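To begin, one chain is listed below as structure tokens, in the form predicted alone.
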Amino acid sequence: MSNTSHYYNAHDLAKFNEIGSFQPSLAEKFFAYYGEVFQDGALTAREKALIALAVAHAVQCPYCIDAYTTESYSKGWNEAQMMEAVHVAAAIRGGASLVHSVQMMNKVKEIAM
């Protein structure tokens, strides 16, 4: 199978700096946004690593994995901690589709009457 054949290729992730190359300005503004975003805070670059790797799942991003997986585990989070905050991502995720069947049950009510 060739690189070509799917949709995520591991090796785009080291690509990532290029994605200014048709819109130069906005990606200075973007790259510059994120570096601001991932500073110490009011939480830590440590504590903003475990958050992206949550959200990464929650968003199902592959590049975003692989990086914050690394980065996670460089920042000193351990595979339990990077798996339960996996969990809490998938729970958010679950629940948020799950609190939507109101909407479903209100409909059956509504068209049950």
Given for the second form:
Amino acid sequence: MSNTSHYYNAHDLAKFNEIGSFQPSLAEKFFAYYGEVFQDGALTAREKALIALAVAHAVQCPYCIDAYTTESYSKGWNEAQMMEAVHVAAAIRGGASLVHSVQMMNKVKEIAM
Amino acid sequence: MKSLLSQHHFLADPANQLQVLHESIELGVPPFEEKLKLANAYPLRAKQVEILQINVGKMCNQTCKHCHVDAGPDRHEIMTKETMAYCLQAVEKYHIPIVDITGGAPEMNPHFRWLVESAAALGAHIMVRCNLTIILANKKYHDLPEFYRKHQVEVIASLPFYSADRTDKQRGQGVFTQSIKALQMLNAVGYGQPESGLILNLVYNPAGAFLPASQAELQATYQQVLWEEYRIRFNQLFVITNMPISRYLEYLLATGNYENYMLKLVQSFNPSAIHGLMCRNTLSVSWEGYLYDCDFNQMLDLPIRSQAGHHISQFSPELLNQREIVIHQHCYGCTAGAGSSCGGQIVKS
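Given the form predicted alone above, produce the structure of the same protein in the form predicted in complex with the partner chain.
Starting with the chain above, the whole complex follows.
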């Protein structure tokens, strides 16, 4: 087991591309795909940065939050817009839990007298 | 806010700034020279001088947090008419096509209009780096848009963001509102209007410790917001990276962002930006008339490496072409991402 005192290190974000040292061909394909995804397309690169920020919070990835906070801010999104994007992630996460309560209710109705 | 000089701050001394930059090597920032060698671009050599960038002084009506000149109302160093005359002699004798006038707020130099009129009479293309608020700062400056129009000056105006919050955080309370008014005055005399031939370019630089986004992307947003909200037109947006020197260096150190910013610059090093570096076709003149490879080297007191004289009165293009450009760790600022120059990003998308 690794003898580190914590699992996340801010400096590791800059080492992301080093994942290729263990498996080059898959990393190469991934980064090519990743780069393509964030180009202007049907959505602008600016819009994609804000989506990535929301998703980063949904998957709770500190590296992604670091990267896409900077990316979104540098692309001109303001604080309120960025926070609203995070609320979208939070609403979907909360809603995802609550909508499962229908399953709970169905089960209760099935087993209750 | 006072200038670093008035605060007696240790970074007011260029030697101390260079020491901090040198110490970035210990943080994992390789010497810039090594990066150039890997890119087969060392030594970096100058080409023909196409732009004479004249810094007419450090006096300014604003005290911006990121200012690499450490300019402000408390700075009184300005170029004399005699030194301006030496600049004009060089432009005339060697047919330098572009004169780029900067400061401080260059308009505050009492000989500014004479310099513009004289350079225009020589047929040079004139660019003035205007902070916009100077136009409204005093009644005597209200006619600047008309003066610029008369001499077909290309106006390069600072507007670091299209909203008040980020602009004012960087440049001072109320600057955004005044800048918008000044831009509307420039538009009113024809600047930025289609077919007018009067060029109005805006300058964006990040209000914080991050690198700029793509120039094309930001320009599209600027155009949309400034037109929809203020009916302002402009030609191009120049996106400029903040150099880790002077007041921006002080900001980086004071906020604990210095190490990450320097590492980000290195991680973003782009060899394809080297060819278009502004130091290769620009010569920078200080308020005292001394020559530098760029305005940043001027502020770091890194004079040109040349066997010829170091003063504009000794200007000789034959001896300056192919000179080795003086580099240091701050040069990473011009090679990061799409590159950065006084004309915006170097590598166009």
